[in-house]
Each structure stands twice: as structure tokens, then as C-alpha cells.
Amino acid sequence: MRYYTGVKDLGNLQEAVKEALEIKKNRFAYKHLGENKTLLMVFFNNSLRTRLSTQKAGMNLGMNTIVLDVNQGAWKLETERGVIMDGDKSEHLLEAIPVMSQFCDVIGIRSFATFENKQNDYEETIVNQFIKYSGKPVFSMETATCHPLQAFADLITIEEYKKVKRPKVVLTWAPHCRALPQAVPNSFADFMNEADVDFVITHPEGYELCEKFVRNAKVTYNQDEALAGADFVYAKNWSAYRDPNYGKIISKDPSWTITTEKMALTNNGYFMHCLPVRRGLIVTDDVIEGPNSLVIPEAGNREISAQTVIKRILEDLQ
């Protein structure tokens, strides 16, 4: 594997998912893979989960890691061709990734939808520059519209935990305070799409996600009805995708917080959510503190998620 930029770069997610386990029984057995080699990890926004998970994964696999803050760190970049650079930004990203790629033999990218221009931001401007001008692997570690390191390791946790061959999976909008990107929710369905799972998402009227994730998911506006028996309830908010509303804010509804009694709903159902959460508005106190809570574990899996990416891209360098 060279890329990972979404599901179907991981082949077999059976096999996938059966790998990953495996390397969580034993995360230093394939340290041989990542001697001598550098893991360049590139992030134009904040991470904890992601920083502390990716980072730990490559240096389970023997790599030297460089953890690069572009916004913080180095020259303000620019990103867009053709423009006079007469404003704050130093450095272009097209003499920028050839620079960086000289001193890695793996790059990660973290990069967030910036609402300025639905365009662009569906069509992964920055990690596909650094796909194209890099001449190294490249693996998303968030992007625009996608997060597939977390959807992974929420697919990981949900065949550890599930107590169903095929149990029902529900991914429901929740209020914030933000407006927040699609990426969370777009990989989320992109994964369960493809999982043995019977898949529902729920979210208030024009919360609609980008057809090509949803694709053959069961959509309902109304969230009782969705959490009825369900197994696994993972709560996120996004912001609007449809034009005229993209990236907007259109309802704070807070009926649609994931209360005790909302989780009463489901067949004694687990509570997942990819974290940082705002308490109070996504969940409440007592259901992410509560003995159904997979935050934890859920967050914990991003290790196995990216050393199973990682893993493979060093397999296809040998």
C-alpha cells in the first residue's frame, strides 16, 4: 500500500481488521519494518489523539518520527497556484513538499476543510499535492472531508466489543456550538458501508452528508426511531454539506443530545464518539462516563489503526 486516503486503499477490511488485532497482541513485532526509516508527520491544524497515536505507532515499528507544526513551526504556506504571495504567507507548498520529502521516507497529512470553498475542499487539495509532489507514501491523518485512521479504529473497536455477528450500528448528528467539517462522519460511513454491519444514520433536516459516503446506509430524520436496538451509537456533529448552507450551522437543536434516556432506546448499546467531545451538547455526563462508554478504548485504537496503515506502506518499501 503506498496511500490511504479512505477505505478501499485498505483491500480485504476483514483482513484488515483481523491484521490489526493481531498487531495489538504484539505492537513491536515488525520493528524491523521501520529501521532507518523517518516518519514525517505534517499537521496545518491541532491534534492530540492523532499526534500522540501516530507518533507511537511509528516508533512501534522502529521509525524515527518528525512532527512537523506548519502553522506554528515553519513559513506560513500557500496552497493555491498562481497567486502574487504578497500577503503573510512566506513559502508555496509546491517548493515546500519536495524540501520535506527529502528528509522522510513516510509523510502523514493533516489538513481540515476550511469552508472557503466546497470545491476545493471535496477535492483534497493539499493531501493530494502531497500525494502528487512528494515521490513518498503518503497517509491521511484527517483531511477535509475524510478521517480514516479514526474510522478504522472505530471499526476495530466495534468487532472487539460487538455482541452480534452483525449488529446494528447507528451514526447520529449531535448539536455544537461550531461548525464543524464532514470528515468524522464522511469515513465513518465510508467504513460501515463496506463492514458487516446494519448501518443507520440520523441527523435533523439538511444535515444531509455527500451522497458518495452515504451511499446504501438507511437515512431517517428521526434519531428515536433510529436508536431503537441498536448495538452501537456513535454520536458526532458536522455542519451543513448542501449548498446554500456549506459549512454553516442551520440547527442547535438539543433534543438531539445523546441523554440516559435516548440510550435507553438502543439494545443496551455502547457509546462511542471520536473525541475532543463537548459535554453537555454532543452527550451527556453520565452516558460518556457511563459503563457503555467505548471513548477510551475507541481512542486507544488509533495506535493499532495507524501502525496497521504504517505497517503496510513500510511492507510495500522492502
Contents of the next structure:
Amino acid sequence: MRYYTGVKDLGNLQEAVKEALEIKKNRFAYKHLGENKTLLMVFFNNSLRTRLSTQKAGMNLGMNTIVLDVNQGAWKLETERGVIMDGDKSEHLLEAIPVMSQFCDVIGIRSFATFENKQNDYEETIVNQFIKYSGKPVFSMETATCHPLQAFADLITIEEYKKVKRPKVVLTWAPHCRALPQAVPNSFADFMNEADVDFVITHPEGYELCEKFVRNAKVTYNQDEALAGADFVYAKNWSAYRDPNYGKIISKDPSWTITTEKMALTNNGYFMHCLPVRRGLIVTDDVIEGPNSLVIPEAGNREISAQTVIKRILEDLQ
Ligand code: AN0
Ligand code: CP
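Please supply the corresponding structure for the form predicted in complex with ligand AN0 (the preceding block corresponds to the form predicted alone).
Below is the whole assembly, all chains and molecules, this chain first.
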């Protein structure tokens, strides 16, 4: 593997999950792969889980790791070509990328949607510039439209906890106070559409996701109907995708919060969320603290999804 920006890069998904579960049993078995190799993790946005789990994954593989927080201590970067740089941005991405790549063998990149230009966001211009100008393998740690390390960890978690061969998995929108990207639901849908699950998406009208990720999934505006008989409830807020509301909050309807009453509609279903989560908006304390909450093992599996991806990248670098 040279690049990891979406589900397609994993090839056979069942085999990728199998490989991840093998790695989980013995995470230090591939330490030789990363010897004298350096992982650079570039963050344009905040992170707790991705930063820790990806660094840990690199260390499990014997790599040295460097973390760069672009907005804390590095020069502010211009990303557009053809601009006169007389504002607050001191350096251009087109120099910064090849300089970064002098000091590493593999690059992870986190760069959220800016919501300034939908086309730029959905064409993934930032990560694609890293791919084009770094000369190094590049993987996503959540880019403008996708978070494939998260969705891979989610699928591993579903595989570990499922009680039936083909579980019902529901992705539900939930209210939030800030406009959030569509990356997490996009990637979750992308993975679930390829997995052996009965997949349903539910959200208020106007929160339709990009068709390229939804594909043939069942979509309903009726959350209760979607939750009926669910084995897994995956809650997430996202801002509107469709024009003219791209990147905007168009509803904060509190009746979409995941509560004990909502979970009672499910098949004793598990609760999932990528974290960070705002209690009282997305989910109640009782649900997230309850016995059916998978949020902690789900976060733990971020180490495994990252390690599987970096292992495959290192295997191709040998
Ligand atoms: C981000 C998002 O919704 O994409 C990161 C989630 C992993 N969440 C927030 O910014 C709160
Ligand atoms: N789930 C996730 O990616 O968390 P962080 O934003 O804390 O990395």
C-alpha cells in the first residue's frame, strides 16, 4: 500500500479485518518493519485519539515518530497558488511539503474541511498535494471528506461484538452546537456499504450526505423506524452537505439525541461514537456510560486500524 485515503485502498475488506485482528493478538510481531524509519504526523487540527493511537501504532512497528502541529509553533501555511502572500501566512504548502518529506519515510495528515469552498473540500486538495509533492507514502488521519482510520476501527469493533452474522447497523445524525465535517459519517457509510451488514442511515431532512458515500444504503428521516431492531447504533453529528447550506447547521432538534428510550427500540443494541462526544447533545450520560456503550474499545481499536495500515505501507517500502 502506498496511500490510504479511503476504503478502496484496503482491497479485500474481510481480509483487512482478519489481518487487523491477527495484529491485535500480537502487536509487536512486526517491529523489524519500521526499524530506522520515521513516521511524521502532520496535524492542521486538534486530536486526542488519532495523535496517541497512530503514534503508538508506529512505535509498535519499531518506527521513530515525529508529531508536527502546524498551527502551534510552525509557520502559518498558505495553501492556494497565485496569491500575494502579504497576510499572516509566512510559508507556502508547496515548500513546506517537500521540506517535511526530507525528514521522514511515511506521512500521516489531518486536515479538516474548511467549509470555505465545497469543491476544494470534496476534491481533497490538501491531502492530494501531499500525495503529489512529498514523494512519500501518505495516509489520512481525517481529511476534508474522509476519516478511514476511524471507520476501519469501527468495522473491527463491529466484527468483535456482533452476535449475528449480518447485524443491523444504523448511522444516526444527532444534534450539536458547532458545524462539524461530514468526514466521519462519509467514511462510516463507505465502509458499511462494503461490509456484511444491514446498513441504514437516518437524519433530519436536509442533512443528506454525498451520494458517492451513501450509494445504495437505506435512508430514512424517521429515526425511531431506523433504530427498531438495530444491533449497533452509530451516532454522529454532521453539518449540511447540500447546497446552499454546505457546512451549515440547519437543525439542532433535541429529539434526535440518543437516550435510554431511543436505545430501548433497538435489539439490545450497542452504542458507538468516534469521540470526542458532547454529552447531553449527541447522547445522554446513561447511554454512554451504560453496559452497551462501545466507545472505549472502539477508540482502542484505532491503534489496530492505524497499525494495519502503516504495516502495509512499510511492507511496500522494504
Ligand atoms: C471532528 C469531526 O466531527 O470530524 C473529529 C471527529 C473525530 N469532531 C470535532 O471537531 C468535534
Ligand atoms: N476519533 C478521533 O479521530 O478522535 P481525535 O479527533 O481525538 O483524534
